[in-house]
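One chain follows as structure tokens, the form predicted alone.
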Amino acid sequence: MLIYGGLISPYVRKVALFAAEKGVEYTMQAPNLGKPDPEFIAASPFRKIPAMRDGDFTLSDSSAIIAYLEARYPDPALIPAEARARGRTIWFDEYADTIAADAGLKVLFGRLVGPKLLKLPVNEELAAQGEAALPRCWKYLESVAPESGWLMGDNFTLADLSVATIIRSVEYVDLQPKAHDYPRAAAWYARVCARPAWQQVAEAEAAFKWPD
């Protein structure tokens, strides 16, 4: 399976982590978004990442790709089948992709991605908006983080993976939930980071070098 994108994107990282947890082998290719090749456009008509190619099947959007992977590779299950558990897992995925990401990625773009990768001026107004919203996100996570185990109980699921990947992005600007303010959330995140699949993806992500 080929994944289009780079691991500094939380949505690309989420797909890579999901595949790694499933034991699915994949390769990664960073597309030239300014002048994309036809194969990437076929996989992602709107030139968004992540996208994937699995044989002759292509798909874009992290949630769509994850739904495909869960159906194709059902073991281990990362999205529960039971109705309430499934609904709750999808809620955490949505919380991560929209609420937490809306706050965290404003900071990341304003202070790091914009200036470093796109050569834009630092956008402190945008970053400050995101930074002001993050405590509410982390307070919620602290209220639901378990003392042991995972967000959905004994089984590691998409809920843990989705929320953790947003925190990983926010670590780049040192605004992740820290133990002195959010001890349960920080301990839960440390457990996620200790998983072999996470370590595998983190090692690959560490190879990325931010430009000066």
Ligand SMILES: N[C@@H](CCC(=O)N[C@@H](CS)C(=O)NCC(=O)O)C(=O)O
Second form
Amino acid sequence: MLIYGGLISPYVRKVALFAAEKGVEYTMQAPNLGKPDPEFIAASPFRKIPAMRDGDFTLSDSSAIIAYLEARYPDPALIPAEARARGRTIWFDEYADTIAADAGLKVLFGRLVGPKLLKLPVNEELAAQGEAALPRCWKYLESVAPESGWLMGDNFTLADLSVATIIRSVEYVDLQPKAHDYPRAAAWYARVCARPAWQQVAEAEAAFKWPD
Ligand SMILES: N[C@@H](CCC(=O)N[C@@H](CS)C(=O)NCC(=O)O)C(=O)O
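What about the form predicted in complex with the ligand, after the form predicted alone?
So here's everything in the complex, that chain up top.
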């Protein structure tokens, strides 16, 4: 499977982590978003990352790709089958992709991705908006983070990956939930980071160097 994107994106990282947890092999290709090639546009009509190609099948959007991977590679299950558990897992995916990412990516874009990768001026107004919204996100996470195990109980699921990947992105601007304010959330996140699949993706991500 080919994943289009780079691991700095929380959505791309989520797909890479999901594949790694399932033992699905992938290669990754960063598209030139300014001048994308036709194969990437065919996979991602709105030119967003991630997108993927699996043989002659293409798809974009992390949640769509993950639904595809779960059906194609059912073991180990990362999306529960039971109705309430499935609904709640998707809730965590949405909370991460929209509510927490909306706050976190404003800071990341305003302070780091804009100036370093896109050579735009620092956008402190945008970053400050995101920073102000983060404590509410982390307070919620603290209220649902388990003392041991995973967000959905004994089984590690998509819920853990989706929430942890946005925290990983926010770490780049040092606004992740810290242990002194959010002890349960921080301890749960540390458990996610200790997983072999996480380590594998983190090793690949460590090769990325932010330009000066
Ligand atoms: N809901 C989408 C969000 C994808 C997304 O917004 N990706 C960003 C990178 S983090 C992107 O491609 N931005 C470029 C653009 O919007 O043109 C998903 O889950 O994959």
